[in-house]
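Next up: a single chain in structure tokens, the form predicted on its own.
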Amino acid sequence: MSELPVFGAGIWHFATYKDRYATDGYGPEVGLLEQIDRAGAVGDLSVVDLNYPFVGFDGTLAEVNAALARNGLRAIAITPEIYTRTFMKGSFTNPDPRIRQQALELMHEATAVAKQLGCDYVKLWTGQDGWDYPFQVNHHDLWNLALDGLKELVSAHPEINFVIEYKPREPRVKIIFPSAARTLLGIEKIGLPNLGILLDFGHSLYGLESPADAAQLAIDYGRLFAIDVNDNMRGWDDDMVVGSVHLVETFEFFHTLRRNGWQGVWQLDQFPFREDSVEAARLAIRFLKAIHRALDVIDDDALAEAQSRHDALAAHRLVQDALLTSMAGLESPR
């Protein structure tokens, strides 16, 4: 058996959400500190995702480090929040220089906070960067200021990564970098070799992508720095449990990881609105594992022998082979 990947998860995970229905939120608040020893109980994590600013926490950064070391983890990233109000109309491509301009400092700040506290990378979600109506803005001009603003962000940086983690739409109707392959273009255009994909599953699967074809495009580019795993009924972003769902394309997607020799953190982007989020980890993790141990009994020879034949029925054998023998007698989360 080949050694486990190690675990990780976006801080939020262990907060508490709100939405436009319960706009009093789907339990009390939790905060920073909370969330961080939330995301210790769960026993198999290494690793966390920050969001910052650290919104309701007005400690101190030792303080947060703290947190971390009692619980066993580290910050692999520092999400900067370019996606408020203040950014209602983009971040990078907001018409308002001023705005612009504070977005960057933003991400700035968060990149100074990161190599702080030692992170891997930098995320930058640019859910706000787009358009929502025909005409509504020129596409040459809004594509440019986007890379322009990545550009000077992250060649002011070398000595970090920077991922971007595309998205089709939410809460712009269209977001700028949508899918694997514009964010690429994006990506190659600006040249920097500090700049690569955040690969959202769920984003991939609602944005009507085969996430292993997506997974493998950006390898082949040389640019999957990281990847967030999650499920959804593919017509919504719904962060459910990995698994849940799409359970064959997610072993599609880690089989492709794992063929390429992708040794990457398997990293957690759920939103448990109404499950315990401590559990919700522990039943992703439990699954992970299982689709571990599964891409290490599958019989890569014969699934590539079938491949070569296109023999979709053959292929489906192994892989129900692999998983549900891998999936027997698992453990039941603590």
Second form
4 protein chains.
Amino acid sequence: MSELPVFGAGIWHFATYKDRYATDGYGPEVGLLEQIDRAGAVGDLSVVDLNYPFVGFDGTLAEVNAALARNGLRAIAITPEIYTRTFMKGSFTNPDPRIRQQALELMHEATAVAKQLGCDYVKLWTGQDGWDYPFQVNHHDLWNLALDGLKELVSAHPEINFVIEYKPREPRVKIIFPSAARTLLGIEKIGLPNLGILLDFGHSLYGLESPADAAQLAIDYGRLFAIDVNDNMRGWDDDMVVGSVHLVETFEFFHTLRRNGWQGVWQLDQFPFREDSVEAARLAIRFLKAIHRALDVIDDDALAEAQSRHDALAAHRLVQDALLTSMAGLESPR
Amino acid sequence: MSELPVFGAGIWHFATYKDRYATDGYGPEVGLLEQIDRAGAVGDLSVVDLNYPFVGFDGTLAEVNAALARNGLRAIAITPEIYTRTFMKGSFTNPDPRIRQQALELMHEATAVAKQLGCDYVKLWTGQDGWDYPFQVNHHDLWNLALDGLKELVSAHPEINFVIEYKPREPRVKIIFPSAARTLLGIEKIGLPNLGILLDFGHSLYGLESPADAAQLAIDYGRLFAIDVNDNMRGWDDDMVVGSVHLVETFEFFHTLRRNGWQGVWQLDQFPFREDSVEAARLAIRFLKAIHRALDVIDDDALAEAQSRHDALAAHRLVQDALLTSMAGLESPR
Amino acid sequence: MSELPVFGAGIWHFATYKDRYATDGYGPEVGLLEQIDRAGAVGDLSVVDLNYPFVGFDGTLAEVNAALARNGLRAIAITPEIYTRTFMKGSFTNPDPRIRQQALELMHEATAVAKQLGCDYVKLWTGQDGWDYPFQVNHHDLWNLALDGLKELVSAHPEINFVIEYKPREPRVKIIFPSAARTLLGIEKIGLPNLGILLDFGHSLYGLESPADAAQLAIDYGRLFAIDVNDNMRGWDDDMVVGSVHLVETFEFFHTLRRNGWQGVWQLDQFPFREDSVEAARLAIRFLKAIHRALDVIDDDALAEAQSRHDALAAHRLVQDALLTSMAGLESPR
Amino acid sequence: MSELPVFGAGIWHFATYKDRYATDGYGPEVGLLEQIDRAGAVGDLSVVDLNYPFVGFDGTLAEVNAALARNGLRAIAITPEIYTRTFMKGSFTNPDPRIRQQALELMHEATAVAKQLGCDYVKLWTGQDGWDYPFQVNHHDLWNLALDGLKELVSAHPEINFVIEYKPREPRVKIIFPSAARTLLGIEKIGLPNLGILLDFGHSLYGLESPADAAQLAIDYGRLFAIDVNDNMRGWDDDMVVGSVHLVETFEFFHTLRRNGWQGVWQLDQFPFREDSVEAARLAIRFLKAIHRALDVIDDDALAEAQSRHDALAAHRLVQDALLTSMAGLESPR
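I have the form predicted on its own already, so could you send the form predicted in complex with a further copy of the same chain?
Let us now look at the entire complex, which starts with that chain.
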């Protein structure tokens, strides 16, 4: 069996959540250090992605580092919170130039923290940049604001990578970076080497893409910097546990990564609203190990031959032979 | 011009909101009395639907009544909050019998308040009753728990009406009352005269129904007790301002109500996350007045004749003649 | 291992298809007898569902019977073609009473053939009964026409069963029987014992239902007379090979059938537009055998316990243990 | 009132259709010359887009020209039929190199006809190029085949334009050019000046784009060569009559075109399966004239100001003032 990949998670996986109905939250608030301890408790995680500012935490960076260290974790990324109240009408594309400035400042600050923590990249998720209504915005202006802001930010920090995590919608009805192709158009226009894509499997799925195809496209442009996995019902970003619904497409996604020799972290972006977060991560990683085993055993030559003929039946016979035996002999980590 | 309908709104229309990203809220919290004052400021609202318990309000019912009175408002309904943290795995169908009991107690209490306020009905929105994952629940048991709980509650209060506001999903990935037909199946099984449907136009639309057809079905069973309007992109409960996207289907919905002589309140269930809530209600009512005018002028005989032949082209000619002239001469209420 | 179920298929599985683009068809036409021979060639099929009239076949019923016999097949059902040009505006609900009459005559005739062939049921698929546009029909009248026509037909033949195969859309934008709940409402109103549901897994899936929940509901009403399986992308009736996308929900669907002791045929309704139809059926049945094995090995007591707590994580651990080992040791039927 | 735009239609608007159920067609076949006569009968059409080969027509090009001339029509485009049986697994991306060659030959031939007819462009609709199943194709190879084939074709004919009509799906479950952004990525990679986009409003809508945003993007790249309009329910390419469902987004789409000074034909791509095709075109154009009037009267300065603040409420007040009075005084062309 080939070497296991590095597993990671967004630290928010171990938080509790609010929504517009359960405004009192789906559980008591969990502080940052406790979130890190929970991540450590999973047992298979090596890296985490941290939101910044560290919400509800007034300690020092050293304390964060210590918590990471005692759990055998490293911060792979910082995600600046450019989607809270201040930025509810956007960050890069906010209609108010002062808010745009404030967003940039926060991103510069987050980048400084990312460097201090030795992160691989800063993750930009522009969930409030977009529109809700027809006729709400001038689309030409909005897009250019996004590209201008990105260029200013990314060109100022050539020594660290930035990734855009595209998403079709939520919280905005329409988000400016909704798909791999649109995001690549923007990245190519900006033309900087340290700006790439974080492909969230679930976003791709409910955005009508085939995640494997989106991954291939980003790889072909040299821009697939990171990935997240989870699952959903193809209509919304349900952020369910990976492997709970779309097993075949998850397998195809990782198969595409392996075929291209992509070497990155297998990272979880799940929101276990009503579940134990440590158990949710363990179940996910157990499934990802089965996928990893299936990648080892699938007959790649035969699959390539079937694909050269676009023969779906032959391909699925091979896929099922690998996937539907993948849990056999895998010791339960529980 | 025929007499205008009575307009109403859920009081939450005038609150501010949280979601899983902007956990600090899309604006400062707005207290209950201020929400009522905002509803009064709209100028065309006569009734409101109140959540219970009165969140963040520790005053008396008399104060609420006074606030309503000074704004010319009446409480048409009470909506018990059976979807907060305690009930995150359901109210009627919670796996824990103690939580089911707690939910019922809250609903009895809310019903008592509804009677005191002279409300027309108690609204049950079971957004946490359902499931997220395949294999998560025993569907037989879940459905029976829902019907048993409803029967116990509704039969205990024969002197007031109850309505189920069905919805396909959110916050649960699947909700037990997702459609008009499923809800009617349950209501008919329960067999009580004081249990009906509140049809939310947007829920119907993104649930793949034709709202006019769903309304007709509920009317034919004598169960259309109330309605809400708003708009969305057909994929999620965006709760946008009515008239912003689906004008024709909104018109058809109200046309069906009028054809059946349905006499109820035209009620708003909008969530203006980033908009001024008073202005959002005003824009909505302005549009609803245009719809009301279009209902007055559409050639109903010709439309009935076209429909008897299933002639969509003839029907749309009539529809456009009425709808696309409906704002002419309507004085702006601004 | 428990006894294998009886496998079946719609005979159209072995035809070729047209659509609005490839009007010359996705292959040369395949005559009825050749379709039957292909069904026989699969090797695991015992029953087929036959369209009537036998399109492009001018032989005798005896020849059909002989073809079935030589392939070890039995006709389980007849599906009258009430969705061709004549019926493009509907069968039961056609605006023209003469066409409604013509549809009924065709259905009576098909029923006679079904009796002669010893079928279990007549399948009614009302794909042209519905509407495309808002305002096109009077929904009250349309629904009543459907129920009246059904009652007339079904009450005339108490000695054979009828099933309604519901579907949300296609070819009409909206179909009158779009969901399990709506269909059950109609069936209960009609009140005849020999009218039930054929639940097509794919229709349920892209109709926003959970197929397992829809099956349970139909069973609880004593109306689940038959099922079809296939797969799709949750947005359209793609009629893909079962097991190609939604493995977990397919497993849950059959698990629900078994838990209820449902004893019916596992039937394929696939449209292999660009695939070899015999191979497509073989791949499907191979997968269904794996599902059958997974049903045998899943820990049902532990699953029931997890479901009693709505514990999705515990349930999925059990599900994956069974499903992701289900192909091990299954000899390839190829 | 500003000058009316030029109206056009795909000639298939005036044909009859087949699908997988009504294989006998939704009406008797209509020959090419009769289709042209029907287009002429509409009264407002100036140009048509012709499929090639001329299906079921064995006359001469001169006869086609004469039919166009007597109806006051001009062929604006030729659409090669690279989506019939031969090409059911793709044209540019067919796994069989001989079929790819055959597709290219057909496209060269169609281009020659387009030049002879004085067309503005050749339209490429690659509806069979894509995949249906996960794991069916190697996405890298497929995309490159598409770009290589396009480059070979388009570079051979610098004196005429080519447009790609992107579409998310149907007949393939996934099509290689599914969105404006993906298509622009391909076009920019190919780098030829005579290759652009035909934006079909309905494809954009059910592909989760905002059509106005997609149009703006294509314009900003200098690649919006042509447009088609129709309507749908946001889940499928229903090709309904324009103005029957999404009035506001249709208005926003044309508003974006006007703001950018885009001067092209307003072209219909409707499939009136069950409707009179001439009447369907007339109803569509009547609505488009109302849109044109609304464009003339909307307060563009106030709208620009509202959009600069992302003020959806202020924008919609202006939009409704223009749209919901747009039919007043418009003489009915019937």
